[in-house]
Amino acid sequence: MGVVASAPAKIILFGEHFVVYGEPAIVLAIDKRAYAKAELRNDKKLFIRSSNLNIAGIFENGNFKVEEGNPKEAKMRLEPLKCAAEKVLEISGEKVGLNIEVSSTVPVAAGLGSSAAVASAVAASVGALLNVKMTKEDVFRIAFEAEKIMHGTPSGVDPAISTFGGTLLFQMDTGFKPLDVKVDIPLVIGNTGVERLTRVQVSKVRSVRDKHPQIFEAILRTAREIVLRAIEALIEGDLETLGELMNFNHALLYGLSVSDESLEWLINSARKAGALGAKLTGAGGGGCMIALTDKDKLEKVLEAVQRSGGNAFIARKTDEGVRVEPS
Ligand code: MEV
């Protein structure tokens, strides 16, 4: 019998990329979840399958054998999950084989933290299957290790939010702090459908920093000010100011070349339709944008983003981080 765990996707409201350089970010979990089901095998192999990506493979004695899908892609996406499962096996002290099946309602490579959500869900499902006592902190650490394999030098913001849920203020050196946000944050998310790798976008920003260190320093300072002002606006429920701050934040990201035509198209259509503010979310270069909108304009902005070719939906925030699903 298997055990299922799930973890939420996220959107970054403020501070993506700058967070990699130690600046704060504001991030919230949304009601799209990734699921992982773990069950015991009769041998010592580790079989992992992603039903929505149609990839599968077996890990045995340090070797990978693809069972379904493109071997390179299968290895790239499944290796971090193997690492997460192995870390839990290490803690449990058990030497058993596992079948792990992941499925997700989170679009991949789109800036919504799908890889971190899947890694958290895998760690929690294997932990529950093997009766390992794990705190959320443990799940976070394991998902973070998996993210390092996937993305190179991640800040840890994605595994933090998919593990803990809610709305978090995240900073690399001080960790994360839940923000007590009472106000509703009506958001439209628009997916450009352009897939990209987070590590490529992160390295683009690094090249800008290397070429223009002083300008980059000033951009970081501005990004920090935006987050500090956004915390106040969130607590005061001042959506109009939040929208303006999102536009500022997007302008900085645009300057760093992590926006692209597909994102600009959707962002402009959302603004024209009356959104209070709009920006890319996550690593950029394609992927998703978000638009903050007065409640009565949600449908109008949604339609505008859809008409411009975005796969759009209304985001609802969720307080629930990683959880083991009832059997
Ligand atoms: C990716 O969701 C967010 C980035 O800031 C990378 C990271 O923080 O690891 C682009």
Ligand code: MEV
Second form
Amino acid sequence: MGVVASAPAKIILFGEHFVVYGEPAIVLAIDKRAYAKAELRNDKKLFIRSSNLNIAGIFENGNFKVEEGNPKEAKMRLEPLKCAAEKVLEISGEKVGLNIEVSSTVPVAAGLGSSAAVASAVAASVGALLNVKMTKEDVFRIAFEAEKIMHGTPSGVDPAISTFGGTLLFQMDTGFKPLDVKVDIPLVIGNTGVERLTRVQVSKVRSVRDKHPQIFEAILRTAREIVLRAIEALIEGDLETLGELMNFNHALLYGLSVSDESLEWLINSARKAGALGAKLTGAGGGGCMIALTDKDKLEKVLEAVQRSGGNAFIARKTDEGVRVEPS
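Previous: the form predicted together with the ligand; requested now: the form predicted alone:
For this one, just the chain is written down, with no partner chains and no other molecules.
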């Protein structure tokens, strides 16, 4: 008998890129989830398969043997999941083999936190399978360790939101603070399909800071004001103001050269179709955009983004973080 757990993807509603310089960001869990199924094996091997990426492999005594897909890519993508599973095995004190099957409704490498969602789901499924009493904090810490393998020095935003769900205010020096958001947040998410490297986009912003330090300081102050006003709008349920603030936030990111033509096409189409506001989410330079939309215009905005070449879907805020699925 296997145990299935799932965890949500995320979008950055406000503050991407500025968070690196100590400013606050608002992150939202969305109702697209990654799933992990864990089963016991008769031997001590750890078999992991990703059905979306068509990769699989076996870890045994520090060695990796590819079973499906490109060996280098398989090892790179499955290593963090091995880390998550092994951390839970350590806590349990058991020396058992596992089969882990992961699948996801979250696009990969699009800035939606798919790797963290999968890591959280793996930790929770293995924990439930071995009857390990784990808090959400434990799952977060394990997913964060897994993310370090994938991304070097991640902020911790992705594993936090995929573990706890809801809406979080994040700042480097103070960490995470849940925001009490009652209002539904209907979104159209458009994936440009353009893969990008986060570090390339981060270095673009750094070069602006180095070249124009005083202008950059003013941009940071504006970004902070936008987030502080957005917190009020979220708590008040004022979607119209929220949309305006998203447009302001995007204008700053555009000025820092982290938007690109593929994103601008989708963002402009969404606004023309009646979205309350639209912006890139995540690193930029491709990846995804988000459009905040009244419920009655969701389909219209969705179609507009699709017509402009985006792989688009409707998403909503979810308050539920990582969970073990009923068997």
